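Single chain ahead, by itself, as structure tokens, in the form predicted on its own.
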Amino acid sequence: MKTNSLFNPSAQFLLPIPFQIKKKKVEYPRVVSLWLSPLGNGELSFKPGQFLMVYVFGVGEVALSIAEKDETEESYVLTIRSVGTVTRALEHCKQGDIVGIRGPFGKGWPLEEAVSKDILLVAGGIGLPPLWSTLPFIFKDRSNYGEVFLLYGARSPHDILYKESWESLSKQKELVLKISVELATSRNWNGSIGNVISLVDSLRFNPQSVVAFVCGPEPMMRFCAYALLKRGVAKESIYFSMERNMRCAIGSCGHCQFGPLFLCKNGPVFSYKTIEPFLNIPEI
């Protein structure tokens, strides 16, 4: 399929490309999924770890991570928490309906890095999507690296992301999958408790051969990388997805700037030893 020139960052990077929504899964209350067309002949070509810039006409623009690519569907699905006026919107979509779209924009995961190496996957609640979307291109080349771990953690059960696919993941012999939440009782949880960070603690594998890709909220990542640094995995080996307020997408109007960085164009994946020196600043 021929790639959509306009979504070349040299060509018309500002102007928002009409799709519509072909698909609408509400995940848990106030999450939704997406599976979005473009409506014009293309296609999107990301990097896991990119994200896209949502544009709802008359109300407004929001940074969005890509989940996954839907072949079957012939979509991109995107997977929204509501949490202000454009997500909110998001929320209240209907099939059928149209949207703008403007990227990928950012630096995704660094895969090249882990190469010949084990990948640790660790996400905390709605921070899955930008992990999820690596899965397709691990498993594409799934000879290239070592183990792969996939931990995710959630607030309950219920707050479990993109519960039908869990099962057949759980089959694939090349991933070690485990999932933990913090809230349950017996009659509805019947796996381990507690946050995912006490995953990563009981997880086997060599320090000096992995490569981490760690999303959710900062404080989770924060003290996963220190779990890790506590098992003798390098700074240079462990790698967050954060989250700002994007705005311009393309580094210009600083609503995402972050000390010296600029999350849309420097990021939003970035090296713990790039950001560790920020993350404790006040009001940065």
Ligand SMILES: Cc1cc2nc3c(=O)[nH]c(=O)nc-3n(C[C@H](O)[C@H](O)[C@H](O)COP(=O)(O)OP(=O)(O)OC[C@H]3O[C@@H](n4cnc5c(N)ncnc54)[C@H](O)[C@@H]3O)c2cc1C
Contents of the next structure:
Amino acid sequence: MKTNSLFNPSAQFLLPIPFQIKKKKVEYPRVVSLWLSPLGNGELSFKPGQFLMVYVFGVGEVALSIAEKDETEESYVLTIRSVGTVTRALEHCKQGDIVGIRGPFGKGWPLEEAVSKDILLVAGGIGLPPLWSTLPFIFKDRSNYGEVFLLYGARSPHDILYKESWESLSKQKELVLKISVELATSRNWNGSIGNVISLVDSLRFNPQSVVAFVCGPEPMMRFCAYALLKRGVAKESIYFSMERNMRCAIGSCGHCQFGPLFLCKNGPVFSYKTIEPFLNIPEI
Amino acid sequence: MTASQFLEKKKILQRADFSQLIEAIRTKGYTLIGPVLTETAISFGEIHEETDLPIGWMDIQEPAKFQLKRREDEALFGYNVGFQSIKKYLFPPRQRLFSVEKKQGALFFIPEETPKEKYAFLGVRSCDLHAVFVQDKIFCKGSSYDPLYAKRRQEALIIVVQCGQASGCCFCRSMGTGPKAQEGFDLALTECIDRENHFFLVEIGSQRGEEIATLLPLREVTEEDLRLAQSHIQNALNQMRKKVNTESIKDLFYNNWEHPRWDDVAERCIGCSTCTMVCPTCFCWTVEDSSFVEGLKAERWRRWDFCYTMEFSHLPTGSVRSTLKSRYRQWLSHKFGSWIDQFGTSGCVGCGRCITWCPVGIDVTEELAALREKPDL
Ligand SMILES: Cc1cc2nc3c(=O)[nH]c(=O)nc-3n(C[C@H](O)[C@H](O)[C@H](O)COP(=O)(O)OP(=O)(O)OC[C@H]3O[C@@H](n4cnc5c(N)ncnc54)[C@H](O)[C@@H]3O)c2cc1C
Ligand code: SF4
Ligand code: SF4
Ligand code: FES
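Cool, the form predicted on its own is there; where's the form predicted in complex with the named molecule?
Complete assembly follows, chain above in first position.
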């Protein structure tokens, strides 16, 4: 290695840039959406499925998927489930607060793979935001694709994200939408009850010509893949967005390793074919 | 001039003139780091004069054992590798990443200043030089480019000392990293001692090395000098007992995620992280955040992290690697296996530190050999 040319003084290393919280919405208890807007010129160009590292002053930094770009508010929407130190701090942020942003990072969903095929989006719980971000990209070039299915599984009717959008979405002829909840009574829910995987079995799609994007808890994604494989979908056509501990998002800190893969830079989206050798190894 | 042309340049420095080398390095403005004696071991520390070196000492290394012993001669570099490598200087155990100030609700992120240190490393062994090459692949390239490392690395003057002995834990030959360093140094010294002579064969590896060399009273090399230097390195080869079979070593792991040996080693390993702490290539880190001055200033620091801890793979749903078995497997399979897929090189340079310093004497070369045995199922 030539050592006299190693140093690049203009490289910004792990340094966030400030974004302001323009709007905040409680989706359901312990889950909030934040609208983040750059101060100055902080336009982010992102691919659906990519994520940001969000820094809270003095508290820490976490990986969060970009759920959508809200053009009218000129902001990026993140949806956060409060589960620990940093996400709790974000849950309690107020409109006007400033956070630090790095990114976007990672490889997003390979929409190009889906051209002239059916698209199957399967989300479990807080796995919805990264899939939500694909919708505007799909609708923009809707004629590029065949049928588009969105399957979403939530715990209960109270735990449904983006409630205000579903009605208009369900009227869209260009999208087949199915939501199922695990816990409900006939009084508060008249849709399907049960696991999101059961929705997969009832769908009519062409297994030879479909691309599936799946995000949710790891066991849910695995069962979803088994259901799809059983229908004859190829391993190469099933994609997961994976989750591991992350500190840096640039392939430096070592935390997100999954076998030889760094989730942050090689993923978080992987084809089932790529990760299959490691998925069934406990504690890899 | 190309590196290979420099490598043609060999000269002799007499033992009596050695202090002039230290002098020359220091007058060039370097902070000189080299081997020093600690109470019970050898480590790297600052060198002001030649008497700071462990003159006349040698080390005896076995699994879970490091012992200092007086030598019969007054060799300056008559020992192998100490507790830590020069990693702690190029990639410090703690490093601030940025500070941030809060003014009227707004945040101002202040990047860390470019490191000013200009280090010269004396007494770097071939294995440790190769460990620097391994870390270069992580921190000087691609998305994980680290300007703090790159700056220190670019400034660093590296003076290798070729090995004339091998410890009971060395296996650089198996890893293709030694005992002789061929290139990538500024200067390389081979310390030669016979009845009436004590001198250093000096190999010049770079322009920077040449600039130091011109300040020294060097004489031309004779055939006899070269023979003596050669026998010195041959001696290290002859003493090296530990071996690793590296053939298809990636597959050794990829085909053996389940193997009885993982349970066996998990019974012995106490998860203390010492092996990762002493390893010259381990690069994992984590962050610490703090705020102070009445909540108006905060800092983010990075510090070395170790895959032996539960927190390393923490998720809100629990640790991904909750068993010691999975954590030992992560370390060994990463170091010798998946590292090759990630960075095109092994993560092990055969320095033997993890064997010497493991409090329970776990020996990676034995673990690897045992994994090659067909498990009786
Ligand atoms: C690519 C990616 C996208 C994500 N997108 C979203 C999203 O859109 N919405 C959402 O609610 N959550 C998302 N997560 C999960 C979110 O990052 C974790 O819930 C969050 O890091 C927990 O941090 P904490 O400090 O609140 O929890 P603690 O349990 O206090 O964790 C401490 C620290 O460990 C690390 N850590 C813990 N859990 C995770 C984790 N799951 N992933 C990465 N690092 C972790 C973080 O550095 C965290 O600060 C995503 C994770 C990944 C990897
Ligand atoms: S794994 Fe052990 S022998 Fe190999 S470089 Fe690390 S400390 Fe040295
Ligand atoms: S192998 Fe030895 S040094 Fe490494 S964590 Fe286990 S007990 Fe500690
Ligand atoms: S998050 Fe640090 S290596 Fe991937």
